[in-house]
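Here we start with a single chain on its own, the form predicted on its own, put down as structure tokens.
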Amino acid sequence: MDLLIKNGTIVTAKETFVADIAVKDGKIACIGAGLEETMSVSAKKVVDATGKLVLPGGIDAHTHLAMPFGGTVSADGYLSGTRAAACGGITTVFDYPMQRKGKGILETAEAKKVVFDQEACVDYAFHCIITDLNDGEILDEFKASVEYGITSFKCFLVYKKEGMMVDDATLIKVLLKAKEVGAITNIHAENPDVIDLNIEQFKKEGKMSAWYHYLSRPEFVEAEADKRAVHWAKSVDAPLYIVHMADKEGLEAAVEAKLAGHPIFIETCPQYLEFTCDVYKREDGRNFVCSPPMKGQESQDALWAAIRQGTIDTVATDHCPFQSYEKDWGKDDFTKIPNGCAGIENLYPYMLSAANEGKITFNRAVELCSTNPAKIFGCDQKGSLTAGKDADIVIYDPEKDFTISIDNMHSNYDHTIWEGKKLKGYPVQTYVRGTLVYDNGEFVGTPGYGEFVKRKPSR
């Protein structure tokens, strides 16, 4: 055996028990009590996890690394973003290649894959953003994309001026073709026309602080688009994954459809669980600008209730940070602020701290941040501690106090919205396919070690 983690408390989405885990050739070989005494061959490395929790590696199903947006590029590239992921217990990241007019899905993905293969510190997968069907050529490429291992496609119902938005007809074509080939459609739901109308009015009134970013796209602006996306998915009986759900009304519509038996999946993000729209009234409010924005307390309460009830499926980050000087471009005009915040290193620790504080169970944290994203997106070797699966393992110390600071993060940005957040418990080691990549505050992995995750179709 290559590795034995002994005496730890193993936490899965369904169970919690004390046992040892043996790893060989990057896979979990066996799980059981007293393996060190019963194994016929000694392990090359033994880690005593007494008093610690042993968890499946986290999966961040929503990141935008090195993404061109708002006149710049997101601060974390493939190396720094996946390095930070490793240090937060994330062993697989999903990034979003963006298909543009005249470009195909696979050529777009391959261009990203070349760099990821050189720089990724953890394993990675792709959703592909669809912006233009190129007279139907892109739809014809869906089947080949699924065979390649990309089994999810994203549509924006917003960002019309940026050339990223799809209309309802295009959305329905994507939903139908994705369903046909065994893929799932991801959706960013906001109403662009109402946002533009609000922005135009605020400009006339000289109301351009970060607070008006929120007021330009409040709860009902997201809710309308959530409801429209759910309506179309139900109408054509196609699976739908709603990214970064932030509002109560849209959440309720999606949950209603889910409980009625429709394949509707709901993702939210840590920033919506921690902050409300009041952050936009702060002097540094521009640093919190993302889309959709943080909403009111009622929406935040609804999100936590859905997490506890099991109707939210995943928590991911929408990790898309920018430097503070870039955020400052919009100090006096919120429309010039690059949209996005950091979170890739904070996701798993934040949700596990919530479990440690009694807000949810540790099993639920594992389900939201590992097991469910693996199931939804066809990562059959990820998401659980099971013999034969990848040895993506996190050792978590529930007694370790940790305060988030820009000084102890491992990304390339110069500020974080999580500055000063105190967490109860923290990961102390991360293994990707049995290899140690993070150890007690230090990244010890190797850029380029991460592998592309070829996913299975949903049918």
Contents of the next structure:
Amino acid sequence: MDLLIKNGTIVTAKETFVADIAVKDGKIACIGAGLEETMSVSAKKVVDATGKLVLPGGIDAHTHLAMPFGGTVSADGYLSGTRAAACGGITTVFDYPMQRKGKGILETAEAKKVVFDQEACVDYAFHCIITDLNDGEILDEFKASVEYGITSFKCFLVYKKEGMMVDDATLIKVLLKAKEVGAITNIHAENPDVIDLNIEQFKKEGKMSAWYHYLSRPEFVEAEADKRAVHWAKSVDAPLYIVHMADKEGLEAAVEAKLAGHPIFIETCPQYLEFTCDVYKREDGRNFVCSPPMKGQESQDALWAAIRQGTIDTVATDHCPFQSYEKDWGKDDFTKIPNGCAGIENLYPYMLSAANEGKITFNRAVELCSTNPAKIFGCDQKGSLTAGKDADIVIYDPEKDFTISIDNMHSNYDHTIWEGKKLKGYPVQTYVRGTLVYDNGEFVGTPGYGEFVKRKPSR
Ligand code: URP
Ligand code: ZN
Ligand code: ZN
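So that was the form predicted on its own. Now I'd like the form predicted together with ligand URP, please.
So here's everything in the complex, that chain up top.
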């Protein structure tokens, strides 16, 4: 064997038990108690995980690395973003290539893949954003895209002036075609016209602080679009994955449809679980500007309740950080703040700390951050500690206290909304396909090691 992780407490989405894990050629070879003694397993490298938890590597199903947006490009590139991911126990990231008018899906994905292949420190997959159907040609490309390994397409119901928004007719065409080829549609749900109306009004009134970012897109603005997306998905009987769910009313509509048997999946993000809209009243409120914005306490409570009840399926980051000087463009005008925040290195530690504090179980944290995203998005080699699967493994010390600071992150941005957040427990090692990429605070991986995850159609 190449690696033996001994005596750790293995946590899967369903079980917790003490055992050893043996790894060969990047795969989990076997799992069992006392493998050295009972099965005479010997390995080139032996790690004693006594007192530690051994978890499947995290999957961040929502990142925007080096994304052109808000008049600039998001601050983490493929290298720094995936390096930070590794240091936060994430072994696969899902990034979002953006198809543009006149361009195809595969050429867009290929252009990104070339750079990922040189720079990725962990494995990676793509969802493709669709912004224009190119007179229907794009729909014809869905099948080839699924064969290529991209089995999810995203529509934005906002970002009109950025040329990223689709109308309802396009959404329905995408929903139907995705269903036909065994793919799923991801949706960013907010109502663009009401946002524009509110912004126009606030401009006239000179209300331009970060607080008005929230007031221009409050709960009901997201809820309408969530409900609309759920309505169309139900009407055409197509699967739907709602990204970054942040409001109670929309959440309830999506959960109702899900419980009635429709294939509707719900993602939320750590920032919505930690912060409320009150952050926009702070002097540095612009640093928290993302869309949808953080909402009120009632919404946050509803998100946590759904996390506990099992009706939220995944927690992912929407990682899209910008530098302070870029956020400062909107100091006196919230419409000039590039939208997005950091989280790629904080997701798994944050959810595991919540488990360590008793808010949820460790099994549930694993389910939300690893097992469910793998299942929903067709990564059959990921998301679980099972013989035959990729040896994507995190060793977690439940006794290690950690305070998040920009100084102990491994990204490329100069501030973090998570500054000062205290966590109970922290990952100490991350393995991607059996190779150590993070060791006690240090990135020890190799850019370019990360591989493209070719996904299966999931239904
Ligand atoms: O503010 C955000 N979320 N920026 C990234 C783009 C998106 O909407 O996901
Ligand atoms: Zn979004
Ligand atoms: Zn996003």
